[in-house]
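A lone chain, given as structure tokens: the form predicted on its own.
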Amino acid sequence: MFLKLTILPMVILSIPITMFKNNSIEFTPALPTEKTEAFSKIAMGPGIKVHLKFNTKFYDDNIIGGKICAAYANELVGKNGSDNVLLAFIMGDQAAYLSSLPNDNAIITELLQELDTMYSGQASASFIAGHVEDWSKHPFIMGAYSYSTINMGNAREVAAKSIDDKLFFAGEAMNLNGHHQTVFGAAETGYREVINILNSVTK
């Protein structure tokens, strides 16, 4: 007795928004009209991840009100170590400012001075290292996250949209319960068309 399978050419599509608006993949045939048009609504900004490492903790656990860095964080809490780290969230505006300088360095430097500032020049006197995470420079990634523009009415549905059952499209600008911007919802859409190829060719 054999066993007869059909393969079907199925692909899941998970990159970033900026992929498609960049049209970084050459597709034959070209995507439909409606969903280049949904892709071209949906917005991913700018974001910036700096760790910063101190030899003592001179710092809050969260610091708020920033103008280069609206929220730091003391990336320590609620894990073992002992490392003085502090994570500087940037997003906006400032991550693109800060993207702007010319390397790592002066990034660390401006979140630094504008420690030194809350803290009386503590920050400079105890730093040992930092690690700038700059998305918007990834050639693959050219951002943070993907959030939803004025009058983008029903672009995510019509974006996770699949195409002839050939096509299949997950990634966080693709969640369609209210989770994009996080990497569960990214899972959640990987799992959703896992299930969609499963039904489409059990049909």
Ligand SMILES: Cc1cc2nc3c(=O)[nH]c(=O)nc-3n(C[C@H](O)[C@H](O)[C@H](O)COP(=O)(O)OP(=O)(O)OC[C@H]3O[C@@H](n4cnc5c(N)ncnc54)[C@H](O)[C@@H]3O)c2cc1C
The other form holds:
Amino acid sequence: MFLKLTILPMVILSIPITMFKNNSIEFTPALPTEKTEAFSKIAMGPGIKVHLKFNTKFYDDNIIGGKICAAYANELVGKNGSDNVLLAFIMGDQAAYLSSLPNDNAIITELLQELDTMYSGQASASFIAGHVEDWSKHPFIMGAYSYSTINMGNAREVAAKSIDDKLFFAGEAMNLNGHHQTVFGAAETGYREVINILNSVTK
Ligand SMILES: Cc1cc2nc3c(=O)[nH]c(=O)nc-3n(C[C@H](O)[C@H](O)[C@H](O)COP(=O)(O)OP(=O)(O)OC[C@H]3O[C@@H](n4cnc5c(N)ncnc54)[C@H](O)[C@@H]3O)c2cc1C
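Would you mind giving the form predicted in complex with the ligand, to go alongside the form predicted on its own above?
Zooming out: every chain and molecule, the one shown earlier first.
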């Protein structure tokens, strides 16, 4: 009695949409044009988080409306601890601007200056340390999360369609339930593509 195993090359690609758009993977044969056109219509913006540690809590728990950072939040809310840490969450144009600055210190300085104008110089006076996380600079991510562009039509459907039951596409940008941009949206696409593979091998 022999068991015959057929190994079919099947791959689920779950890389960020930016990595498809900048051709970071070379496909042989090349991906169909409709696929690369669909990728080009799905956008991904920059995103930065900066943690700022101070020796006094001079700030409010939520600071809304800054020009450099629209939303700062006290990181200690809901957590145990005694450190005074403020989180600056920056997306879109402001993130692109900060990302263009020469280094992390320059980003931190911009934020401290903004906080100084709001709190009469207390930010710089009590600043201890800062940490910058700029997702657009991560070489294998290059952005925060995908967003839809005007007139993109059914680009997400085309982008997410498998090719010849061999290449399957997952990741947040390939979510078709409106849950793109999220962890659970990315997970949903993983389940979806595993089911698609199982369906294709049992055809
Ligand atoms: C600041 C910020 C806050 C967020 N907050 C939330 C939140 O509160 N709730 C929420 O649900 N979501 C949030 N998100 C979004 C969420 O993190 C993403 O939607 C989710 O991580 C996307 O998952 P993914 O698997 O599609 O991609 P990723 O998690 O980016 O995984 C893609 C993987 O592919 C790898 N990769 C890239 N290129 C290659 C290659 N050539 N070969 C092999 N591997 C490669 C990368 O290294 C990476 O590990 C946030 C995102 C950011 C940036």
